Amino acid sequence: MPETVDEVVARLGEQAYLCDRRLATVILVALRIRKPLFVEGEAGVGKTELARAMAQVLGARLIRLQCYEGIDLAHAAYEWNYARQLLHIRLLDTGASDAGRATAERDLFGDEYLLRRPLLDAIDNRDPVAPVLLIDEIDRSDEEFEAFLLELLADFAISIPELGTVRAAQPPFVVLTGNRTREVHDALKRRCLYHWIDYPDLEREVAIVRVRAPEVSERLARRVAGLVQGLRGMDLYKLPGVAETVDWARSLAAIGADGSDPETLEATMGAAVKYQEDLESVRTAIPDLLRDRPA
């Protein structure tokens, strides 16, 4: 487990997640505490990205529940294998004894018989190092499930009323992300460590198209990282995010441009915006953005 703020930086780093000060130490505090943490921000900023780099730096099983609406104990904690329960049931009738009856009945509630999701796999774990849970777009879901989650985050147990309350012998590292679609209720943030995660500066936009793109120049990467940055100061329907930019420093280094030809921006633009108003809105802005912010 990392020691200090500029361990953690370096570490997750070494993971190419590129983060500041103020986002380290709030991770190093969760992990000292044993809170999860809380990450709100736009959608390609990095969120989810943070806990599959905190995973490979604690050396730990990386647990995913994506949250939608309508997201149910089933499918997050754990439900009954209730086909394999039935066909138990049918070998009984085949000619069991009453007391072997009995004995396979009880057995029907049983490790055998459970189907173990992502919340109930982090807490009732045996690894050699706690895992990572990661509860992303929890703003997906609806306020029942919140409430469940209430109790987990709470008590690092989760109640099956045919087995009894399993506890976290090791608590898991959580990271909850969210973007804002809803407000996530305050009961739920108490629990939590908060950040918010913003878009980076120009630099540090930069910084993170070479790490996660190095067939992508310097000049490139400067490029692309200013024309988004550009690309969000206008009144767009969905703004690119740091994921969107790499994806554009990779596609012009994949044809050979060096991002000057408004031509060529135009044609591979789709991979930093998603929408054909904001493409109708992009394309006739380009020419001012190339002059705005020269490499």
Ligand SMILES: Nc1ncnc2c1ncn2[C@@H]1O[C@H](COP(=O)(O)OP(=O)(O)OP(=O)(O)O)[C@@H](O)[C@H]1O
The other form holds:
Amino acid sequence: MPETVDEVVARLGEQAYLCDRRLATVILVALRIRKPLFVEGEAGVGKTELARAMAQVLGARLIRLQCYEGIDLAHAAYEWNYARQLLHIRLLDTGASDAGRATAERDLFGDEYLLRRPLLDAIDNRDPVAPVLLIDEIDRSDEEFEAFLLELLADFAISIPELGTVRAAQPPFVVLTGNRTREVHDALKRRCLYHWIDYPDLEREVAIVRVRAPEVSERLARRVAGLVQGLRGMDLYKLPGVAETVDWARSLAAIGADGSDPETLEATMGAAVKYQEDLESVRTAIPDLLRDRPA
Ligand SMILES: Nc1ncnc2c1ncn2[C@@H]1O[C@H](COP(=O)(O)OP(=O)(O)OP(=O)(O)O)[C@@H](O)[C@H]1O
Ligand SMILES: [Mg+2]
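Could the form predicted together with the ligand be shown next, to go alongside the form predicted alone?
And the full complex, kicking off with our chain again.
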């Protein structure tokens, strides 16, 4: 486990995840005081990737729960295996005594009939190293589900009515992410350390492109990162994230372009700009952006 902020930065860097000292500090605190980490930020700023990189840093298993509208306990935490329970009942019907039947009925809600979904898997883990639990895009779930998470986040426990409370012997390192498609409840935020991940500055974005796409030259990375930073200052329907910068640079490198020709930039900008309305505004702006940011 990393011991200092610098070590968090360095170890994440080894996993090709480049973060600033502020985020690294929050991560270190979360590890130390065992509090879930809630990261919000625009699309493509590295929220999901952070959890993946942390799992590698810690040498831990990554358990991922992708949230969506209507997600419920059966998909997120646990479910009884009805088919097996039914089979068990069938077998009982074929000639058990009354006493035998009572015991067997109790068995119906035993461990072997429980289907473990990601949350229970993370809480009831027997891993050599505590796993990383990624609860991705929590803002897509509904409030009911959020309410269920409160117990899990505060006590690292899940109550199963038929079985009792399952408590983590070693709590997972929990990372929740959100995009602010809706506000997450204060009660949930209170149980977490909160961090807003911003777009990286130019230097960091250049470095990210270089580490994610080593085939891209420093010069090209700088040109594309500069352009994308310029685009983020425009009034676009959807601003490009870091993933888009990497894709655009990679596309240009793939055809041997150096990023100085507006026509080639236009032809490849679909790697970074994904709405028709935006394509038009960006096309018009490219010559100016190139002039403003010579590489
Ligand atoms: N700090 C970073 N260091 C290295 N790579 C990064 C960083 N931030 C983003 N990336 C790159 O951007 C890609 C997209 O990041 P990620 O999927 O984590 O975004 P996200 O914030 O989860 O977006 P969304 O909200 O759309 O899910 C990563 O696969 C990685 O290549
Ligand atoms: Mg994500």
